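As a starting point, one isolated chain is supplied in structure tokens, in the form predicted on its own.
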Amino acid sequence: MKKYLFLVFLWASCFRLFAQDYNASLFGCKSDGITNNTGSIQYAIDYIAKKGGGTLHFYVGRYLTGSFSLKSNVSIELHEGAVLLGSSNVFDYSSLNGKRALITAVGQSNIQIKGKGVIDGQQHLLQTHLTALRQKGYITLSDQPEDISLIYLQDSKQIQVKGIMQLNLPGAAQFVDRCEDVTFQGLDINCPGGIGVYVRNSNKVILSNIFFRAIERALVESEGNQGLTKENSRLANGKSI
């Protein structure tokens, strides 16, 4: 009887552990690089949050998406060979407090964006679309929707971004505003003309082992920051930031 109860307890423990990991494909996410997965990804994140948290896993493939919002205790992992593609349509990026971004977290905590995969903002295609919109008069020169970040964090804490390669964006790879306990670690940022990390009014932000391969400005420190730490992070010319 005791052996039976032990096996039941072991099975239940394993089930709980397994249930914390979710495959993006089970929520209808397509890795064909064509299907817009914005709705599917957001549904998956909301579902996981309601279940108490866990990790949404993206495996090999190209996942096209517009803006989506992370929730507390929900992380995403891009495995090797997985690419999160930012949409080339500017209208797929929702405006949040005047900022547009691919991945957002506002007022959230305990989140990781991790893995050996890639986040690609598709800057060239996005700029081509914006030019066409301006030529047709749908947006004016005074509009600046192209200032799109890959990751936008506001009023959030206990956030980690680890191991991801970040490519081709028109704005900042990371925009951190009024956050606490944020770590960027082991990133490879290759965004010509963009900003690597923008930090303002934040506390305990760590930049560790980041390689800014091609970038206009690696780090922008605005007002009100406390405890910004830079460890072994360098530019392509070998200089430390």
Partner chain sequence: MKINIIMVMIFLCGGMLTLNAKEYNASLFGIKSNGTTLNTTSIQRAIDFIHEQGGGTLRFYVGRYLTGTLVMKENVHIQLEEGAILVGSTNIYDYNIDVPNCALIYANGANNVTIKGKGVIDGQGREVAYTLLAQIQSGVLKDPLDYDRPRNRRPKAIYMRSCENVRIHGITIRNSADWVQVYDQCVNTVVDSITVDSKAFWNNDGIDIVDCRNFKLLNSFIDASDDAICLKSHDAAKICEDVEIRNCTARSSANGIKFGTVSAGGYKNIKIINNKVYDTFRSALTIATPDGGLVEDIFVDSLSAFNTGNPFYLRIGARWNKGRTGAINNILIQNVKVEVAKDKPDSGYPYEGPIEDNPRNTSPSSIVGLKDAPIRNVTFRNIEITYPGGANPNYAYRGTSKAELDSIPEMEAAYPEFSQFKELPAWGFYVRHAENIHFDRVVLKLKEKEYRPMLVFDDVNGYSLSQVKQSGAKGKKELVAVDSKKIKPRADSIIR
Contents of the next structure:
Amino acid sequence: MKKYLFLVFLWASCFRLFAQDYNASLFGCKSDGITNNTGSIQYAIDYIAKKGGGTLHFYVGRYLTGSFSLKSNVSIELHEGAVLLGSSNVFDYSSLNGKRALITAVGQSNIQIKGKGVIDGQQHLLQTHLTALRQKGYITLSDQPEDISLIYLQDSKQIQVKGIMQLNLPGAAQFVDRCEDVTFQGLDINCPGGIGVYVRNSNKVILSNIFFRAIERALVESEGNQGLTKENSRLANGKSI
Amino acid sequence: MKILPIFLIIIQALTFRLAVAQDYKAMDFGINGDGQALNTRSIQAAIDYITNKGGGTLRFTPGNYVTGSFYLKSNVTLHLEQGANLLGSNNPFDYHKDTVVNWQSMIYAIRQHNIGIVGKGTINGRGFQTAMNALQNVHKGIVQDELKLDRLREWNRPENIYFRECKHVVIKDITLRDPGSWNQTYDQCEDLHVEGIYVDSKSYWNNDGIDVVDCKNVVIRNCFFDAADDAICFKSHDANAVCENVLVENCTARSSASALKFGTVSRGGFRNFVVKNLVVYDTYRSAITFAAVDGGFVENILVDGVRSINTGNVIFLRIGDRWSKGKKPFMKNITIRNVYAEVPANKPDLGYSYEGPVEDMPRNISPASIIGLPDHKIENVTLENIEMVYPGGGNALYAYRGTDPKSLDGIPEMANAYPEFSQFKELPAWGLYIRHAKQINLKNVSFRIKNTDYRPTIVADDLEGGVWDFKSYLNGQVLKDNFHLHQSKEIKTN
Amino acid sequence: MKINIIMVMIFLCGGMLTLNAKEYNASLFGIKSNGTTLNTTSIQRAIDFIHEQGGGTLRFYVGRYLTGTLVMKENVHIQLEEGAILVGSTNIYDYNIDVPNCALIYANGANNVTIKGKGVIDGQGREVAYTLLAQIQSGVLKDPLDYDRPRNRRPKAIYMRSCENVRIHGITIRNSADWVQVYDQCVNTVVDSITVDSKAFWNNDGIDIVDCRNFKLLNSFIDASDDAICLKSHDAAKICEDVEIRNCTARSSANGIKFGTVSAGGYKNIKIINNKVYDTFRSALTIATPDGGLVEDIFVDSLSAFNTGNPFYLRIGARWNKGRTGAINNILIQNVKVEVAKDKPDSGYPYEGPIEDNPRNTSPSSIVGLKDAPIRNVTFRNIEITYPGGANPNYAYRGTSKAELDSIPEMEAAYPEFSQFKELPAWGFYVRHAENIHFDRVVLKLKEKEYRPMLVFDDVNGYSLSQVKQSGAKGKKELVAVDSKKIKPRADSIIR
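Could the form predicted in complex with its partner chain be given as well, to go with the form predicted on its own?
Up next: the whole complex, starting with the chain shown before.
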């Protein structure tokens, strides 16, 4: 038994050893608000995943990016004052099953997106671009808000999104499909005309302490959900969802 | 009965043209020419859209379009208007390393057909800064590279263009500049047409002007190349493939390496080439280098019309045995005619960015050379209507190679060395040195020097057969006893 | 009679001095204007030569002059003619990074130094900062990273320490990697008619006046991605004294005009007259003394501020005060008009200020002392401030009961910023721990209705309100005063 405990301890300490912290600047991320950091952020996530996991830290500044995909055991921390600025070009949002998204996780686990920072979807610029593309027929993307989202989680588990302020979102703030054990906590969501959280076919999804500053629909529950918990989450008029 | 198939062909040609005629504006896809926005994904989205619609032209109006790696697809042509600049991102992480070619590039096309890049605009890789940034990433420890010669390996730096296994490729009128590695590679492509392009490629190490690798049916015409590495370069990467049926016409080249080169990687071979009206200037190494050092062959080559000014060496033909892996190399049936060449006393590429390296010293001015191996002789080479002007002044106290048997036999074979005209250091002739060859003919060839040289004009060693009609001059005075034969036979001189 | 002779001699000496003040063109020293030749050593040689010759002017005509650190010497004047640009090298090793406060133009103890003309100093700061960062990350240079950015070794554009009679006139300063210009313990300085355009990197303070005596900043335009016009006191034994800031326009992604943050010694007799602030993320005016410094006799007249995040923030803190207690005493602020922005006022500028201290509705002007160190004798006279209002109590709420007011943290050790307390209970002014606060002809306008009262006074030992008005949309009520004492309006607390 003692031996066993020791092994557990060893495993835990190994894990801690590997769960390292990396600053965004190490990978050439620029906080000037105009440099598109997609390549650097994706390389950072892949690199940290390869090294066994850890956290990518963004400090105060504005980090422009297109879509990137999350990997298991790699977390992102947006410290107070850090803004992850979504590109205003819809093609910078990757397409998955006909839906586009800025941050995607497909088949991943054990990820946190946390901190007091901001994710800004630049909704107005993005809408302008989308409208122009639709007029020319250059894009096949419906105008359903859930078809373009900020965070898109599919077939993933143990995902937490905590403390972030989400501004000017393109459509849906988060889209959860076939996931398990997903927590949204302490978010401040400002998404006029959009959806706060869209959940389908998922188990154990928790919404806790979320404030919807402006929203069309705070929560959309589609088919096949089990164990969805809502606690202490309010709309701008003070009503609970 | 016969009419139907012809009719079908006409119809097919028509629809093909109609598809190509469809014009799309880059800006309509949100591709932004402000010099700041990264357009990688929107350019890719536009190309994907056009190819899915059956093809067309993606047109870039004047502006600065920053991008990382993207893929050109079948039936899509990029049209860069004059003033439209496709700029390479300076972030190395914006580039992809394609898994088929295992090399970084800005524009890829892999197994596509009917593709092109045309117009008077520019593709500017901005490769120096990108290479510097990539170097920083290695120093930070987040990217692995062996850093040969203190630089990232060439496959870990982006080229401007890398096309592989494509058919019907047109590259026309554009300017290509400042890549991080080679400029443009066409690898195992068929029907490649390169015309009227301007290449300025001196931003960093390995900046070849154009690399045509194992391609069939190639035309390179009316182009200008200024490159820090080989300017017009044919390669054969695949032992089972060949570079063949090539026309190079009316081109001008400047290089800190060789102007026209076969090799260095030369595993398969090169055959059926016609090179016409080539102008070479300010070039550090050879105007013409044909190297078969990796088991490949060179055959049926005609070079007709070369003007080579201020260029370090005129001709270097070489069989080596570097990465042959048992494959037998050969080089035969080569005609080089109508050549005027001036070789300078000083470094020809002085002052250019990324000058060629001063190496293989001490050495007086090197002669044109035709050098095979004892078991693999260069065969049937004709040099016709050629005038080579050398500075002369070879100083035996500085570097000396005599014509006595011991000295000549003492020249190393260097079979597995990197082939370069200067590799043997001092050679025993000032005009032409031949070794391990068969049937080398000179028709109306003249060699000139301005100062006396301690060496004879021509030295042949292990040459079997040849008809020589040549003269050599010192300041206009005919030189006598101007050649030396060693272990050679059946040479007829006039 | 004797006095006359001395006068004549002084005159003659003066004449000789001007005679000696020769002029030299940059090309004389082989200085190249092609923008690619690194001129550091030749410009430095020119400065040294002119200094050795007894002084004179080094003149740069139109062109780009690339250089690393230049050390100014006594009696050397640099004239940048229109079109001349002194361009900072992007190689970090071209700067004096081994001294504290490395800078493109550096002076220590050099008197009678001038930089003037219509030319430009361009620090290329963003590129410099990135090369420095890469050298740190490659392990070659050591510098701690603050917020993922190098802390100490980013070069300033100008750093002058212990110099007398410095004149900076007419030039434009752009793109510094750190603070733009610092005058530290200088005496008799005039900075006049300059333009600062510096949003190249973090901490781009527009101008830092540190422990200077007799300093004039006049007729200048300053746009900076940190505090625009900033007075500091780094030395507890020194003080910023007799400073005049007049006819300037400031834009900032932090504060328009700021005292602090480092305020070890203090500030005395500061006049801030006829200035404008616009598109500024934090406060139009911040007076902060968190490090034990004394702030006394401050006169602000004719200040207008548009599209700013906050009007006024007066704050005593206890951060690095080492047992000493800071003080703010005798402040007169008059003839002021401010419009507070609803949205982010610096939105779209490079290096915007950070979104922080949320959740929080629009913050009021605040005067916040410490329990045992109240802010004393502050008068606001003839003030008009427009606030956006529209606070949402469901988003952020702070009530006005005594318990709720007491629950606002003191945060004396925190970095002082108008937003630091998050939600505050007033929309117009929040005053806590103060003494003798006078509001005279103060009009506060509200655009959308508020759940909060206009004024909240908590522990204000003596306040007076005369002709204080609210206009526009409705607030909750005008005044909530807790533990506070009303006194009669009185004559000026500062007499000028």
